[in-house]
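Next up is one chain by itself, shown in structure tokens, the form predicted alone.
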Amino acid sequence: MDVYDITIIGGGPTGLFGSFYAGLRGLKTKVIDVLPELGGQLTALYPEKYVYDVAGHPKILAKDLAKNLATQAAIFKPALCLGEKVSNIAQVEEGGETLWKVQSDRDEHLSKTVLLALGAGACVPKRLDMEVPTDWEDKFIFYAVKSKERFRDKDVLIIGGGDSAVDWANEFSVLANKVTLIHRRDQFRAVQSSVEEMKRNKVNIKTFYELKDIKVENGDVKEAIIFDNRTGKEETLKVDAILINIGFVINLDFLREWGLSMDKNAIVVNEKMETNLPGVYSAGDIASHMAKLKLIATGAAEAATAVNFAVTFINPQAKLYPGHSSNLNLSI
């Protein structure tokens, strides 16, 4: 079995340009992820939403911001192993040399550093406290959105006041016929700038309304039963389709099971991006450190730092900064 210096477990943005970075500083890489296809929440989640926090980006698609990545990391050749689920890390001797065994449900791998790059974890959508037939999804109820033109000329009606409620509110108002999006409070946690957007945009706002019931005739969604939970008084909609961004459920006890130290639903890491776990680093919004910031920029310069404490870990005689990549002959 093939051993690899560093095997990054998620294939998002972090991972992907840890997967870059290792590739430069000349490891032996290995990328996991339970994702069919490479980018994380940017193609599995958004891939149509515009993403404006990258640096050298003004503003720039998720799936195209994951092309990119992708692009980016492939310049090392990195062995990717996607549609893969891991479900644990643990220390094994071989050939004299302590690595980490890297078990999947589908194949074991052998590294000698490991890179969590799990992004918010394995999370699901929040479904609705009502029964959704399953053959609904993706028809006329949404929890993300893979193609803006589904929408085009719609009636829609978002439910939700988080980021993506609120943005992909002020996106179809350009595009569907009508939106309108309710919320339980009168309070968003949406970005201000965001939140003030929508108000100005042609979004039928409802706060402290509820969705109660679904009517659908002959397989399509016809309207909308949503409720003032101060009042219980009921309105009926027209729509003909459902988003719903009411969060996610996250579920991360199997990286407690691994022995990792945690910090609620987040890893705990030092200065170094370095576990409790001897050779094994976390980057990305599944670290945890006082200096936290959760930024896509951010989770690259965590992955780079953490590659370069790897590099360290495998060889103590080695350089911790390799230099600038500007000083590099890249063949891109």
Ligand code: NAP
The other form holds:
Amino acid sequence: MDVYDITIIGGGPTGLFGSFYAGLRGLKTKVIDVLPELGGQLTALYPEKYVYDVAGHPKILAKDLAKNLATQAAIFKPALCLGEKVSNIAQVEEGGETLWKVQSDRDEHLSKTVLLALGAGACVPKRLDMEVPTDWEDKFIFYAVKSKERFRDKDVLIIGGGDSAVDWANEFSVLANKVTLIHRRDQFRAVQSSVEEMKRNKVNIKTFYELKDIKVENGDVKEAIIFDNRTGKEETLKVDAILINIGFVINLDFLREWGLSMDKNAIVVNEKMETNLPGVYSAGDIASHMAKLKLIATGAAEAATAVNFAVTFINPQAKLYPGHSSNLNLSI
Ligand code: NAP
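Now that you have shown the form predicted alone, what about the form predicted in complex with the ligand?
Okay, now the whole complex, with that chain kicking things off.
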């Protein structure tokens, strides 16, 4: 079995930049992600949203940023294992070397170091409590927006009071025929400025309302029955699409089982992005340290730090600081 210098678990922005940077440092690199596509949340959760706080991009669509990151990572041809769920990492002795064996649902991988860039973890959208046939999903019930066009000129019902629900209500207010947002209380988790924007936009906001039933005819949604949770009073809305943004379920217990030191739902790292396991690093949203900022920009910086220290872990004689990439005379 091929031994990699670094195996990056997570193909989101931090993992992809880490992969590029590992290539820059001459490391034989592998990226594993449970999702079928690279880009992490950029691709899976908000591909059509603009991101404004990435260095060098005044504004960029999340899906375009993901594509650029994947293109940048591809320069050094990392091995890619997509749609593969890692179940364990463990130290093993192979050919006189101490290596990490990364076990997935499909394969085993051997690596000198590991970079955990799991973002928020393998989070799945929280489902409604009511029974919803699976073939309704991505037809007229949506837990994520893969394409805004699916909602053009439609009567859309959005459920939730967090940033996802409110951001989409704002985006759809200029695209859909009618947008109704229901939220179970009158306090929003979403940032105040977005809520204020939603109030100015053409969004029918109904607080203290929840979904009771979905009426489907000939395989298509017709109506949503909503109710006021203070009085029980019901209302019928004509709908073509229902977007459910009621948060995510994250289970990170497996990281504790791998022996990682955790701080709530995050992996504890030091200033070198080292975890408590030798040769195992972490970067991005999943990594926790004193000065933590969960930004794509800081995730990239943390990935570069982790990779540089991984280089010296593999070869203690290697330079930690490689110099500026503009001085590397790369033929790429
Ligand atoms: P979230 O912040 O967890 O909000 C979920 C919302 O759904 C809450 O308002 C919650 O109500 C409601 N909810 C939960 N369970 C429900 C149920 N069974 N029935 C009805 N309503 C229910 O989720 P999110 O909006 O997807 O955001 C996730 C994270 O991503 C957050 O940290 C968010 O800030 C971030 N995010 C950021 C941006 C951005 O920066 N533009 C965009 C998207 C997401 P309660 O408030 O009553 O609990």
